[in-house]
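First, one chain by itself: the form predicted on its own, in structure tokens.
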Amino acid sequence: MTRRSHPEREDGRKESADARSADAKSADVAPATARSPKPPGPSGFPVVDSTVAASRDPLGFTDELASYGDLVSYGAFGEEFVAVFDPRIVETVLVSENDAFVKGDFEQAFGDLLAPQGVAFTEGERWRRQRTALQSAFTPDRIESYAAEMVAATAARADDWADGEAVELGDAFAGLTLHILTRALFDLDLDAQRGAVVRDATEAIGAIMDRFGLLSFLPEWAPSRTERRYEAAMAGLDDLVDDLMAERRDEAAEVDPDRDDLLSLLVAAAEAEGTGIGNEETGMNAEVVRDQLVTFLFAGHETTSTALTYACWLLAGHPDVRRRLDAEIDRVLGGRDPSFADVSQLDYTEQVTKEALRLYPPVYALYRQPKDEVLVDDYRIPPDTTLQIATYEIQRDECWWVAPDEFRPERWQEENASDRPEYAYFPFGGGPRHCLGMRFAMTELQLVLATLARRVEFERVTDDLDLSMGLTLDPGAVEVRVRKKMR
């Protein structure tokens, strides 16, 4: 992506890539005054503003919107937002002045259709009690104990698939990861029939994702196909979960009460409530819990799947990225199955991980909105503004990243490194709110692309991806061919 300087910003406000170097930390903010201007943008249409752009094409009408600078302000499904490009104000709004911003109404509103009251959507004391209760699946010693499930199963994964095989990349590493996240944190198999309930719902809540904000134009007394098809899916899921639960409570009561599983562990917080045991200090009631398990099946696979998409389409397709990635896997595990223990010494593995991670970062946009109004940069936030906070776009700034568009995991050598700002790069969020689940995603990439490439060498039937902002940075049907490894 190319940064333009807008003509209105010609004063000396708009810094160059030299000025706004890795030591200018963060932005400035202040409370607002009534003279200040809100930023500059696109005027838009009468009653619609910008919402046909903004659903036609929505990577390049955030394209678009980088030319007129660091913030810029837009209207679109009956709400007003201002985009962010600059990682020094992502920087102040995740993280140095981060009590100032929400994650607002219009993230709320997608909380509503998941799971309101889970990890990913509280705020303040009750966002900080679950996050306190739920860290503890994700420590170094839990992710190691899940590591020998995540290689087994890609192995397995892996061996199914014949030689010369087509298979569609989305559809195979979402069964393998949904695998994963239930047997490592939840410690149990989900039949096909539990699983398609899961898929259902991710499917239901991609589809309703990509006509989110179009939603608001319809009078409530018209449920589209989509929305019937959101309600009976997540009703479907809802009784998927109030199944588990009763049977990890049976379980709990019967067979082992010493399980420390998260799905346990949630199972008996829930358990405590009323009791004046644990409740008072998580807030882990039913409903919750609810929510948090529907978070994480949810949030647990999707993401981790689409990585995995991006990330074994672009080596199928630079074969000089899949040679030292084979040496690294050769030399480093000797004929064996990765463990935790060699993911250390897997840095070219890790690079390879980043680079789809900054070229295709599945959650493509964070949103935020100002308690109060604010001052950024000199600007007016209104509080009832969405701040857009565009990772996509950052991540591909020339600013920033020497030729931004291209697949080159060597600019993750130490060596290579430069005084990019920290928030360049950032598809885990950031700040007190990043994701929970980082370690967990990073290890399970790692491995799940050391576990494949001993096994398999991907060649492209899809050659250009169809990319789509919905539910996650969507690449669309993609399609490879299975070429087996003599081992």
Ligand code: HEM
Contents of the next structure:
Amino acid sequence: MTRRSHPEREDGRKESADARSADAKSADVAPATARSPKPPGPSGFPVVDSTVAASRDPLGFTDELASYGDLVSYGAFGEEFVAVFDPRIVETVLVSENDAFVKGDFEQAFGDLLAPQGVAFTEGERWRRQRTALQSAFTPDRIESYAAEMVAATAARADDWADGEAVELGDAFAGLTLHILTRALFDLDLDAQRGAVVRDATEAIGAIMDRFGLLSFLPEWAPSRTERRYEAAMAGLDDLVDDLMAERRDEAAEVDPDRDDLLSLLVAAAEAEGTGIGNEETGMNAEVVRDQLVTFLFAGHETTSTALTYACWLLAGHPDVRRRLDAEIDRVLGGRDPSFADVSQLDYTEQVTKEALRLYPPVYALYRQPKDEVLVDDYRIPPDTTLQIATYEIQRDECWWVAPDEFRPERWQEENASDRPEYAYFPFGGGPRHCLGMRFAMTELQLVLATLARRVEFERVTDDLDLSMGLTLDPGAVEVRVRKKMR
Ligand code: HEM
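Having seen the form predicted on its own, can you show the form predicted in complex with ligand HEM?
Time for the whole complex; same chain goes first.
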């Protein structure tokens, strides 16, 4: 799909790919001079630049950009962007020179829609304190303690499906991953009604993201249906979060003052903020806790649900891969459900998971902005420029991947490991701001897949995905038919 068909580029890329083996890890970043050129790119249309092309078919547009080089300038939605297609530059921006960059205006605008004071959107010392406080919910011991819930919830869902039933995977997995997240991290059971509030908000944010950039062209006095839906859904979510916090405060006082689930940690993190504008007695800042809760509800369920949808759809279309997966599951589990201890033995399940995340990274692009004007690979990047790190395209770049559009879990076997650059694959980002829930997500994905594979097979009803860039890489409706396995 994402191929560099530009004839001049093919050779240039090949050469530079060879030149970039192990010793050429990251790209150079230096202060820019006024004479340094900006990266090349499409000229676009007058006034709206490439907005029309970018909003009509964002994936196709980004693919097209890749033919201009490793760094490509374009204007869209009233903003200046530079798309990044080179793993070395990804490593520079996310890891080795991460201090020179912030998430920036584009991410911030998204954060403002969702949770401006949540750990995914704050910067500097404030972000560091939040991240430190929150990471204790993601230690290996903690992840281990969540595993049984991941398996039990999956088994219950799969046992509810009837043989021959057509299931829309996106809906089914969103319900499952939201349940797992709130049970595991918040020690909460969201009933169907409360779950629907979160799903509603997720969908409303997804819808507004589809036309996110276009919002800047809309007169404020003409709210669209999408915006009204978003306002209503977020108001519902705020009410839900208020209720959950109030319930937890009451319970914590009565039941166990030392509760250490993530919701309780969030309260502690808000206290560490020291602003105490919420509850004067506890020093809890209600706004910060609300934003952290919302961050985890979104970052932690839609991503994994999307990844599971792709993985199961891919498995349904590749009977040979499915047979190998079943063989591993039979051999390692011998007829029982998986536990945390099995995860390290489920090598092929891990390869399937990694390969699904390569082909369809739920977080399909990352955004950064330089703090000051910088020179990256001899090109000048002004501070008001948004770097769009093209995860989806890089993970399918034929410079780094053989048969890049094919589903081949075997490519992850150790003996097939190549010397491709580390950041040719980064579904969880990289550097200090890499995904806080990565271990949680990888454990969940493997346990859910192994639990499902023991019980059911899926046959594709939806043959072709209808990919679009929403909150995550959206596959459209994906229907499969469930075939129950004899156990
Ligand atoms: C397959 C599932 C997931 C994928 C593909 C994914 C991907 C990512 C990526 C790429 C980032 C980095 C964003 C950036 O650098 O701009 C990120 C950040 C984050 N993720 Fe995930 N994620 C997943 C699951 C989860 C889960 C399960 C949780 C929580 C339970 C979570 C919580 C977070 C948080 C809090 C951040 C922000 C970290 C920070 O800025 O310090 N994610 N995720």
